[in-house]
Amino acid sequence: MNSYRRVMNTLGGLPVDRPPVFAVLGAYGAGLTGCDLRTLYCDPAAYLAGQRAVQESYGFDLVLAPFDFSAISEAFGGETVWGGLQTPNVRRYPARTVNEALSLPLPAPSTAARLPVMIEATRGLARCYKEEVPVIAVLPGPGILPALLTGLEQWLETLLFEPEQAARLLDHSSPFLVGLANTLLEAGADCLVFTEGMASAEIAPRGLFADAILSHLTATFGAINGPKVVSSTGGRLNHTLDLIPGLPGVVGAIIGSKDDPAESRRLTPAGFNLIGNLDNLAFASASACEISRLALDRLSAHAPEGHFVLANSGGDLPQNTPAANLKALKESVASYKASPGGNT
């Protein structure tokens, strides 16, 4: 069974030889190919080479299109800061206020700034791994996208104290996100992950998400053609998790490392897929034995129900993550399968 069939069977509730396993290793590819990060995120061929090196080294069950939200802010007029070891980040947001953000023209995905890099790298990955390894592309959730235009603090203040203005910016930015998402699907992405920070307990209360964001997710997701996963961005998701199943095209959610697995299952209907539940920070600091123990713990909690992909919960793993830890993560699914009760 290849990775594509393993993941698709898991999502569909069909038998698999073992649970799928994945780690977010976008920037990590640069270390494997000797490429600097600016080149990695500006040259589709360099990014593709990095992901091929990750795949050849570890053989995880999904490959990752560029996870680079600074490119989106840049397309609206923002500036990017480049670090030696971290993924690119936003140095200056495109707008200082929501009023300014509402005046920004929507960028064209095929031509604006570095967005074509995301699209071409996705196309290259699809050509390389079509129906062998699923390609996932990551985008900001519709409710958190305005934070890439104004900064998170400004966006939260507007949601709390000027809700009508916030609704206008959500409506203004949605067509851009729909256009980029559908372009990535046309380029060959098999599934889209939306990192919806507004659903995370660390960023917003449940009431704000339910009242100001949820209906916007419904409308935006309804205009995007492919399967979708909602991510907690590494934070806790259980406080809003029951609101996510049933959103248009949403097949699963990436829960946080601090979310209780049993509660996650209780909050979601049968057949809804759960992903993640492993802490990003542990990968660089823990031993391989500890990573193996954590992975087997999560597999024991989730895998008997099926509909589970073992993975880290947040963004890119640190570049100093030891290779032994990644190999321990990959080998944990085989160890689980061989263990008593490891039938999937």
Contents of the next structure:
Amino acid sequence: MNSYRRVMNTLGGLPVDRPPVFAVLGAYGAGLTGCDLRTLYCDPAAYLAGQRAVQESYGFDLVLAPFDFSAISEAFGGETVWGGLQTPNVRRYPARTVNEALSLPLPAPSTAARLPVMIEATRGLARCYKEEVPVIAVLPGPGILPALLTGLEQWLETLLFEPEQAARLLDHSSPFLVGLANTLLEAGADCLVFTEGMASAEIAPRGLFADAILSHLTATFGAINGPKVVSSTGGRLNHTLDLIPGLPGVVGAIIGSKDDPAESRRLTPAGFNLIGNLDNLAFASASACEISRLALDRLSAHAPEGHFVLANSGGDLPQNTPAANLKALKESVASYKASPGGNT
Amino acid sequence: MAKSASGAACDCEEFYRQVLDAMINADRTKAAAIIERALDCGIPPARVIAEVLDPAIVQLGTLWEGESMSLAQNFIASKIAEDALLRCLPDHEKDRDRKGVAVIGNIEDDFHSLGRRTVGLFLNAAGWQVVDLGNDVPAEQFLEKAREVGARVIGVSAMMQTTAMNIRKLRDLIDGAGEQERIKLAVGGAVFNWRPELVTEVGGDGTTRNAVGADELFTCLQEQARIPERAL
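Alongside the form predicted alone that was just displayed, please also present the structure of the form predicted in complex with the partner chain.
Time for the whole complex; same chain goes first.
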């Protein structure tokens, strides 16, 4: 069974040979190919080479299109900063206020700034791995996208104190997200992950998400073809998780490492897919044995129900994550399968 | 119990509960009205701060510790604290330096400013003169500014593990200059909450899990910082 079939069967509730496993290793590819991060995120061929190296080294069950939100901010007129060891970040946001953001023209995904890199890299990954390893592309959720235009502080302030103005920016930015998402699907992405920070308990209370954001997720997702997954961006998701499964085209959620697995299951209907539940920060500092223990613990909690992909919960794993830890993660699914309770 | 002009009870404990409720429910307007009512009752502004606002902030910190508060609620609380302080201390400028000077900023390569800005608001509300250097601040600039303004506490924020490690350079600079007893290093940011052992790894003298605790941390560190004998 190849990775594509394993993942599709898992999502569809069909039998699999073992649970799928994945780690977010976009920037990590640069370390394997000896390329600097600026080249990795500006040159589709360099990014593709990085993912191929990751795939050859570890053989995880998904490959990742460029997970680089600075490219989106840049497309709206922002400025990017290139750190030595981390994924690029936003140095200057495109707008200082929500009013300014509302006057920004929506960039065209196929031509604006580095968005074509995301699209071309996705196309390259799809050519390379079509129906062998699923290609996933990551986008900001509709509720957090405005933070890439104004910065989180300005966005939160508007959302909290000027809700009508916030709703206008959500409406204004949504068509851009729809356009980029559908372009990535056309380029060959098998599934889209939306990292919706506003759904996370660390960022916003449930009421704010339910009242000010949820309807925008419904409208935006309804206009995007293809399967979607909502991510907590690493934070806890259980406080809003029951609101996620009904969203258009959403087949699963990436829960946080601190979310209680049993509670996550209780909050979601049968057949809904759960992903993640492993702590990003553990990967660089813990031993391989510890990673293995954590992974088996999560598998024991989730895998018997099916509809589970073992993965880290947040963004890119640090580049200094030891190879042994990634191998331990990969091997955990085989160990689990071989254990007495490990039938899938 | 005193009564306001409208006959409402003037009980600091009750006002505290109402302000806390407004903070939890992210209702800035309601909080401002409660503070106004407290002052209207004739409660001295200093008591409103000490017995209404301060305990609400402390309780908010406890709720954050228990992971039942979000960044948005914390942000609103900082705005409420700022509003209340401005209302209670109209002649605020004269009190600004009563606690000392704090230099704060996000370390080099870190651009996640919300936590730092919230810390600045709380410190300011507590009476600190805050020198905010902004995002992406090189270690050298922190130390130069602290020397220039006579700050005995530098507060450095980092959201991610990779950027947090850049704080080590500031620690080495302070130690290399022999100023470790005179200038204390407060560190904070999301990554320190997830990995508390990182405080020691980067050489921090202390941390707080949230902006609400910043005043207590900075006060404690400032007391630990000694003025060199040659300066006496």
